Every structure is written in structure tokens, then in C-alpha cells.
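Taking the form predicted on its own, here's one chain by itself in C-alpha cells.
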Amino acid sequence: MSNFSSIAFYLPELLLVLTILAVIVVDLIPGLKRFNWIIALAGIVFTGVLLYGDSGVSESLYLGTIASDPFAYFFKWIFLIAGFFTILVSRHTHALRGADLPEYNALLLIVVFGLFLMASATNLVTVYLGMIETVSLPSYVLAGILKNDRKSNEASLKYVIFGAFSSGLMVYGFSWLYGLTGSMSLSGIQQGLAGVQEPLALYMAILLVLAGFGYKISMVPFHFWTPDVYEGSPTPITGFLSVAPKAAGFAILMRFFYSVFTTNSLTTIAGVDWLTLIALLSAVTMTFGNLIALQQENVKRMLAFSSIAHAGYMLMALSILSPDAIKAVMVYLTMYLFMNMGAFFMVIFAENQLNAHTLEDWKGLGRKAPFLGALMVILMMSLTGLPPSAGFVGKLYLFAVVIASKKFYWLAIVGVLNSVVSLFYYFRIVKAMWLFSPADPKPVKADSVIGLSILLFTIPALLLGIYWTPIINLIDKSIGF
């Protein structure tokens, strides 16, 4: 579709751009500066309205560089929900006191726009522009938004270093693909690779591309930035980074590998067995994340390593070539959105009220705030994958895909064992909250916005473990590229 004709199908993204400009301009007007966050939230809401109106469309836009399809729309909803609540909660967290919130809101909206681009990219150039230019660069600034905080500055610096290294490897892999096929579009590369006679070159390209995508989803061995960035960043940004860019990373990973390295008959291109590579990386990623999380005392670092483990669980399904594998990952990402962001909102509450960062600081929190403590137990159950929770349903779909394939039984066993390991460190938080008496028994009360956000994310983390049919129906309509 031509550039001019594509505009009608690109209205949600254009509205996001206008919202970013409005946030920047309003910040320059002293009397209107305080309405900055309202403009940002309103822009996300109206973007969602436009997105809902276009949700049935499936078109190739801007001369084949961007796809407007149900698959992309599904992930865009995840980005909007994560972005909306991050901006909302950020106004009520003590961690961002002294930060330039209008600048913060604009950068966050730019990241959301970049995530939209990542989910829709069907060309090497748009993949690069989405992942590196529009998502990564603002994310580096957001991680270091607390200019006078040493940990925040360290988080930003490490994010930049590891991001630049892995992105460089990814772009080098893109150059191999272009050299092999002479095409920049994903469909053109797939057609060009069908005649490749030298699989060694293709293996090299796959490894290099995986470096970039693996960095975005915190896959071992490209995970090194995750614990330090998660710990040093303001907690709202940590929660956002743990969900939205990870979801975008899986979106582009699935679109790229299923469009480029897979034939239309769902077999690997040129006989290259990249599925076994994904399976091995999945096992290593989930095992490393869980074992290191066991040793953590800082709650944010613990959740950072658990985020690495969750990436390993989702990679488990991607080692299987089938539409059900894509469906399983999309189901899990939906559940992960609610249970992980809900947990980070609870971390914000603990930081605000008690300046709590370690498990020692969390002791007795359940007795000081019984309702929110009970919600945190539900979120920990869901992250572990215990029934009846959304996390259990998500893991059930992942394991079912692997077992049904009859190819990687060992990987399913590794996944189950890792889920057992995760029970120990998630329930260390529960133990600290409920089985210890607080030093100060005085009850604490959450800010109404933060308390409501925790509740709103805990409800689906529980209900989707009991009744998940609507989500499955939605995903069934969203699988097609």
C-alpha cells in the first residue's frame, strides 16, 4: 500500500505522535504544565479507541515496511495498558520526586510508539528503527532519569553499554541476511533463503539476530543488564520494562523467525535446525534466572532474575513450530502483564510507606496492610504458576505445546522443575510479609491510586485462572501475521 493510502490505517500511531508533541509543548507553558500527565493519559485512552476501531484490519502499510494485522493489534493493547498505568502510578511514587515528570511522560510515550513499531515491523529497516532508535534510546534515559541517584545513573550506563553491543550484533546479522538474499523485507528474505546452499552462513545470521532479540527479552547470555537496570531504575520504569519491551521482543522474535526462517509448510528454512538452539537457550535461561533469584535479598533484583526465568518459559514454546506455540506465548504474556506489573506496584507501595527494598524490610508488611498483603500472595501464586491463578493457565498452555509436539519432552521436565524452584523465592516474600512481626505494628495505608492499581491487576491475575475463555477467543483471532 502506498504511503498516502497507509495513513488511514496508521491513525493510532499518529495520535501517539501528536500526544508526545502536546506533552512537550504544554511543558513550556507555565499555567498548563500541571495538566501534562492528563494529556498523556488522555492520548493513550484515545489511541486505544482508534486501535479498537481498526482491530479487524489486516493490511501491509508504507510499501510493505509495516504490517497492520491482528497479531500487532494484540500486542499494542499490552503496550497501552502498561504505558497508561505506568504514567498514572508514577505521579504517586516517592522514587520520582525531583524528576522532570513532563520529560518523563514524553519519553515513555516515545517508547510506547516504538513498541508499536516493533510489533508491526516487516522490514529490516523498521525493525532497526523500532528496536534501537525509538525504544532503546529513550529507555536508556528513563533508566537514568534520577540524575542525582548513583544507582539510577549506573543502570542507565549499563543499559547503554549492553544495548549498544547486542544491537550492533543484531544489525551485523541483518547485513548477512541482506547479503544472502538482496532483500530488506521479511517475506523477500524468506524467499531468498529458500535457495541458500551454505547453511553455515545462515547459522551465523541466526545467532547474530538472536543477540539483538535476546537482549530485549533478557535471554541468557544477553541478560547481564537486567538485574542492575531493574534495581537502579525508578520502580514504575522497572515494572514497565519488565513487561512492555519484553512483550515487544517476543512479538518481533515470533514474527521474524516464523516469517524468515520458516517455510510456509511450517518447516525450518534450508534445513537449519534453529529450534534445538531455542530449546537449549530456553532451558539455560529459565534455570539461570531461577537459581540466581534464590540468592537475592533485594526484592527488585529478585523480580529481575524471575523476569529472566519467565523469558525462558516462553522460549520453551517457541522451540515448537506451530500456531499453538504462538498462541501459548500470547496467552502467557497476557497473564504476565497483570501478575508482574501488579507485583511491581506492590513494590512501589512498600518503598513509599516503609522505604522497603530488601526482604528484611518487608517483614510484617502483611500484618501492617492485610488487604494489600493478601493481594501480593495472589500475585506470587500467579507468578509461581499455582492453581487457580492466571499464571497456572499460562504455564499450562506452554507445557501443553511442548508435550504435544513429542519433540522436547526433556524441556517440559526442565520447565516443571524450574517452576518448583521459583516457589521457594516467591514465597520468601510471602513468608517475610506474614510470618514475622513488624518492628512497628502501626498499620500503613497505600495511596489510593497505587492501592487501586494493585487491586485492578490482581483481579485478572486470579480470575483468568478460573475463566480464561474470552482471552483465548481474542488470541485465536490475533495469531495471523
Second form
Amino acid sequence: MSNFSSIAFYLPELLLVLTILAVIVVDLIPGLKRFNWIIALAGIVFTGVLLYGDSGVSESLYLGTIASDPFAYFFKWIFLIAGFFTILVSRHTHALRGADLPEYNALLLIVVFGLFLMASATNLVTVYLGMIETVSLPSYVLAGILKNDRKSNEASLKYVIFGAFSSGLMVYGFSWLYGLTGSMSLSGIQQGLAGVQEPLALYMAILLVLAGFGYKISMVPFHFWTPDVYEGSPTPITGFLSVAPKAAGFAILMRFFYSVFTTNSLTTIAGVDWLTLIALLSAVTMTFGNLIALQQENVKRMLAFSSIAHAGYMLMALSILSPDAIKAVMVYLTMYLFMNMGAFFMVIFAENQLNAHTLEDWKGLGRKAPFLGALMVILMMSLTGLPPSAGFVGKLYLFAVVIASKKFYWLAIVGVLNSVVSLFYYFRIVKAMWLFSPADPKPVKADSVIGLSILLFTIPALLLGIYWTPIINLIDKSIGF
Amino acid sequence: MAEVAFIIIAAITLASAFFVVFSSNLMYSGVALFFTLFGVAGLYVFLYADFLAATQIMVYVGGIMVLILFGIMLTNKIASTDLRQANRGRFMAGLSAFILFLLISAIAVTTQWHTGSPQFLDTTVAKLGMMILYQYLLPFEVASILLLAALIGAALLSRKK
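Based on the form predicted on its own presented above, generate the structure block for the form predicted together with its partner chain.
Next comes the full complex, and the chain you just saw is listed first.
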């Protein structure tokens, strides 16, 4: 579709850009300064309204540089929900008091805009621009926004260095793809590769491209930044980073590998067996994440390693090349959005009220705040994947795909064993909260917004484990590049 | 004749790039980078990319290099810092990097690359302009949002408070 007529399908993103500008401009007007977060939230809500108008659209926009299709549409909702609650909760995070919130909101909205681009990119230029630049660059700043906190400084610096390195590798990989096919668009590369009989060069390109995507979803061995960045960043940002860019990373990974390295008859291109490679990486990623998480005492760090493990579970389905596998990953990401962000909201509550960081500090938290403590038990159950919870349904779909394909039985076994391991450390948190009596039994009350956010994210984490048909129906409609 | 010029320019680029990496003095590295970027501009000329070569010189050699040198000179102590690598695993790292280099070169040499029909244009500016404002209009506009993010981020991080 031509540049001009594409604008009609690009309204949500345009409104997002307008919101970014409004947040920046309003900050300059003395009387309106304190309303900037309302503008940011209202901008996201209205973007959602416009996005709703795009449902069912399947168009290639701006001369094939991006696409507005059901697949991107689904992911855009995940980004909007994550972005909305991150901005909402940030205002009530004590650690962020005194930080520059207007700039913070503007940068967060720019990240959301970049994520939109990432989920809909169909050209190497937009993949790179959306993914590495527009998402990563503001994220580096957001991770280091607590300027007087050494850990936040460290998080920002590590994020920049690893980010720059892996994006360099990825772009080098793109140059190999361009060199092999002479095309920048994903469909053009796929057609070009059909005639190529160079498995070695293709292996090289796939490995290099995986370095960039793997960094975004924190796949082993590109995960080194994850624990330090997650621990050092302000907790709302950690929650956001652990869900939204990871979802976008999976979106681009699925779109890229499905539409570039796969022929029309659903076999891998030029005899390059990248499926086995992904299966191996998946097994390593989840095992590593879970085993290291076992030894963590800091709750945020533990959740960081657990998020590596969750990336491993989702990669499991990616090693099976079928629409069902993509569907399973999308189901899991939906569940993961609620349970993981809910858990991070709970961490914000503990930090706000009790200045609690380690498991030691969390002891007796359940007795002091019984309702929120009970919600946390549900979230931990869901993250482990115990029935009846959303996490269980997510895992069910992942395992079903792996077993049905009859290709990597061993991977399903590794996955089940890993879930058992994860039970142990998630329930260390539960144990700390409930089985110890607190030193100071005075009850603590959560900030109403944070308490409500935890509740709002726990309800789907439980409800979707009992009645998940609507989500499946939605995702069934969302598969289609 | 062209081959001789190419070899000379490539040699300057590579030699100064080595110096950038291996020099233990930041100032020397900075100055060596000057020659590397110049050499890359020369390589662009060999690829018939006249506009790119001119931009490379104006933006990188003229602008960014000067900024880097000013940055080094205006930052306390940074010019006298010893940058020598002291990794324990530097032998292994060097070895694996060398093996990777051999591997990549072997694959690159044996691969049948895509070769379109080369076009020799008098000037590439018109075509580049059309590409940026037509085929790649969206990335071009998105880049401005990216620059906005960079601007806000830089102001935020450098502000005292």
C-alpha cells in the first residue's frame, strides 16, 4: 500500500506519537506539569480505542516496510496493557520519588511505540530500527533512571554494552542475508533463499540473527545482562522489561523465522536444520534459568532468572514449526503477561511498605498482609504451572504441541523436569511469606493503586486457568502474517 | 592502478583500526580512529557510493571525531588511563576469535553471493533521496522519534540532581 493511503491504518501509532509529544510539552507549562501522567494514560487508552478499529485488518503498509495484520494486532494489546499499568504503578513506587517522571513517561511511551513497530516489521530496516534502536535506546535510560543508585547505574551500563554488541551481531547477520538474496524485505529474502544452496552461509546468518533476537528474549547464551539489569532497574521497569520487550522479541522471532527460513510447505529452507538448534537452546535456557534461580536470595533476581526459564519454555514450542506452535507461544505470553507482572507488582508493594528485597525480608509478609499474600500464592502457582491456574493452561498448550509433533520427545521431558525444579524456588517465596512469623506483626496496608493492580492481574492468572476459551478464540483469529 | 589505490586504502584502514583496538592510550586510539573513518570513506568511493563517502567524511571525520577528541580532552584523567587488557582468558579469547575469523572468511569466500547487475550512476544523490522519501519513508520518520528519545535520554542522564 502506498505511503499516503497507509496513514489510515497507522492511526494508533500516530496517536501514540502525539501523546509522547504532549507529555513532553505539558511538562514545560508550570500549571499543567502534574497532569502529564494522566495525559500518558489517556493517550494509551485512546490508542487502544483506535487499535480496536484495526481488528481484522490485514494489510502491508508503507510499501511493504511494515504490516498491520492480526498477528501484530494481538501483540499490540499486550504492549498497551503492560505500558498502561507500568505508568500507573510507577507513580506509586516509592523508589521513583524524586525521579524525573515526565521524561520517564515519555521514554516509556517511546518504548511502546518501538514495540508496536517491532511486532509489525516486515523489512530488515524496520526490524532493526524498531527492535534495537527505538525499543532498546530508551530502555537503557529507563534502567538507569535512579541516578544516585549504583545498582541502577550498573544496570544501565551493562544493558548498553550487551545491547550494542548483540545488535551489532544481528546487523552483521542481516548483511549476510542481504548478500545472499539482494533483498531487504522478509518475503523477498524468503524467495531469494529458495534458490540458494549455501547451508554454511545460512547457518552463519541464522546464528548471528539469533544473537540479536536472543538478547531481547534473554535466551542463553545471550542472557548475561538479565539478572543485573532486572535487579538494578526500578521495579516497575523490571516488570515491564520482563514482559513487553520479551513478547515483542518472540513476535519478531516467530515472524522472521516463519516467513524467512521456512519454505511454503513448512519445511526449513536449504536443508538448514535450525529447529534442532532452537530445541537445544530451549533446553539449555530453561535448565540454566531454573537452576540458577534456585540459589537466589534476592526476590527480584530470582524472578529475573525465572524469566529466563520462561523464555526457554516458549522456545520449546518454537522448535516445532507449525501454526499450532505459534498459537501455543501466544497463549503462554498472554498468561505470562498477567502472572509475571502481577508478581512484580507484589515486589513493588514489598519494597514500598517494608523495604524488603531478599527472601529474609519477605519472611512473615503473608501474616502482615494476608489478602495480598494469598494473591501472591496464586501468582506463584501460576508461574510454576500448577492447575488450576493460567500458567498451567499455558504450559499445557506448549507441551501438547511438542508431544504432538513427535519430534523432540526429550524436550518435553526436560520441560517437565524443569517445571518441578521451578516449583521449589517459587514456593520458597510462599514459604517465606507464610511459614514464618514476622518480627513485627503489625499489619501493613498497600497503596490502593498497587493493591488494585495486583488484584487485577491475579484474577486473570486464576480465571484463565479455569475458563480460557475466549483467549483461545482471540488467538485463533490472530494467527496470520 | 585502481587495485594499487584500493590496497593502500584498505591497508591504512586496517592498520589504523588495529591501532585503535590495541593502543593503551585513549588519545592515540582516538586519533587512529580518524584514519580508520577516512579509510572507510575511501572504500565507499570504490563502491561508487559518492554521496555516502562525502557524508562519512563530513559527519564522522568532521563532526563525531572532533566530538570524541574533545570528550577525551575535557574529561579528567581519562586521557592518562591505561587501557591495557588484563583478562585472564585473553589467550583463549584471542584463539577463539582467530578461529572464528578463519571460519567466517572461509565461508564468505566459498559462498555464491547474490550479484545483481551493477549500475554505474554518475551520482547517487537523486536515487538516495527517492529511496529515503519514498521507499523508506516510514523508517526515515521513525528515526526522528528515535533521535527524540536519544535527546531526552541524554539530557536526563547528564542533568545534575
